[in-house]
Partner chain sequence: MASREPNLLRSPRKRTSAWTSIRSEWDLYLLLVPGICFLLLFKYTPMYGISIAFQDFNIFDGMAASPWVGFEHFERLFTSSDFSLVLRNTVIISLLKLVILFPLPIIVAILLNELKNMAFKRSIQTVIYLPHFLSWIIVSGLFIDLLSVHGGIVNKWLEQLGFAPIAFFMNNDYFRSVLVATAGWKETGWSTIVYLAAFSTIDPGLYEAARMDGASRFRQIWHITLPGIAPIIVLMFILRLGSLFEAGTEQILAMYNPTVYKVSDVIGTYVYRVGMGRQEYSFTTAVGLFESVIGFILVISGNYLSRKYLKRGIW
Amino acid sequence: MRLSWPERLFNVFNYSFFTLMGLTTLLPFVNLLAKSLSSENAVVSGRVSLLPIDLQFGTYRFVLQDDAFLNALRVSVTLTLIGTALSLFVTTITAYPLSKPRLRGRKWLLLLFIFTMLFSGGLIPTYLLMHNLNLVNTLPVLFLPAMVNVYNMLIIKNYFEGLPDSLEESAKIDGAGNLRILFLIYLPLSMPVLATIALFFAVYYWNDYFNAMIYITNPSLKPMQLFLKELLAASSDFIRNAAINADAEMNTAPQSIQAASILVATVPILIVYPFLQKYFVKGVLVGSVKE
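Kindly supply the structure of this chain on its own, in the form predicted alone.
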């Protein structure tokens, strides 16, 4: 179909605008990569922009041999895997009964869930609750309070409501119970929305540092994002001394170590996106729109 001039002009504007937006989000990562691969003199003198100067890889060797960094990486990977799996499971089994109109008190239960989404107990009462439950300075404190996300639960509930009732009726005629219907019929048909919600949870747990900052003081339990926050807040002299102690001949600046740490911490969650991207748009749209 031949496009008119206004339509062509509109397409040119769209391509230009989104290309500019893409570059805006990509350029900071390119700058970090260039800094992490450049020599100390080039970084300190401010000559590094988008391309590395005096290429070196000692920064990554230092970061990947740092015990504190590796421990924070292990904590983040463990937290993301356990938190995502448990949160997806609990959110799904919460959404299933709420998707059934035959559930008694369904409207009131939904109102209660939505109320908790709009209003929280506050930071201090929540901390006191976690402290009284002896969860402070433990890994479960980072995922138990976020086990059920009401927004994600509503998306899954709406998706379940869009599935044909005849599937459930046929299964019940064959003698299937609610759990069998959920796990053998509903969940295999709900992969787009489940993959999308799993990605939401994974990104949340990987990027979360606030809860760790509030509840975690044990260095061995600090996740990656909290480690990076403390690394960025640390003085350059502290990082410099650590680098010198690790390798006296290493030609790297503190800014290079910070850039390399950020990039290495970002790569694992970026790897997840391509595998779940095909479900992303479909899962959100189908789960969010109710006919």
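I've shown you the form predicted alone. Could you give me the structure of the form predicted together with the partner chain?
Nothing else is written out below except the one chain.
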């Protein structure tokens, strides 16, 4: 089909627009990568923009050998694994009964959950609760309160409701109870949505700094994001040590240390992201269109 010239003009505009948008999205990463790989002299004098100048890898060697950095990484990995597994489990087993219209009191139970999306006690009462439960400065304070996410629960519930009732009925005739039906029939059929929600939980735990900032003061329990926050404020011992060590041994600037740390903390997301993309696109479709 021949295109009219306004349409052709529109196409040119549209492709240029998205090329530009894509580049704008990538620009900050390229810039940071260049800084992490450039020599101290080039970074401090502000000559680095998109390509590394006087290529060096010392910064990464320094970051990946630093105890404080590695400890923060360890805390984040542990938190993400435990948190994601538990939240996914509890959220799923909550969603399943609520997806059954035959459940007595379902409307009230749903309301009980949804109300917490609309209204909350706020920061201070929540903090005081954790304080009273002696959860301050423990790892569980970072995942226990997030165990049931109502929004994610509703997405899973919608997905369950979309599965055909005949599945359940035939399983019941074969003598399966509710639990067997959930674990042996529903869950295997729900992989796309479960993978999506798992990704959402994992990203939540990996990225959370707010809760850590409120509840964690013990340095050995600080997760990655809190560590990075202090690093960016350049107030941590890490950056001071880095500056001293850097001058003495390596050819690396504090900005390079910050850049390298940020990039290393981003790598796990960059690794899992492409594999999960097809799932989350499908999963979000399911969750949103059903409204």
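Note that the coordinates shown come from a computational prediction; the quantities given were computed from them, not determined experimentally. Between two forms, the rigid core is the largest collection of C-alphas that superpose within 1.5 Å. Positions refer to the first chain, counted from 1.
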| item | value |
| --- | --- |
| Val12 C-alpha relocation of at least 2 Å between the two forms, rigid core basis | yes |
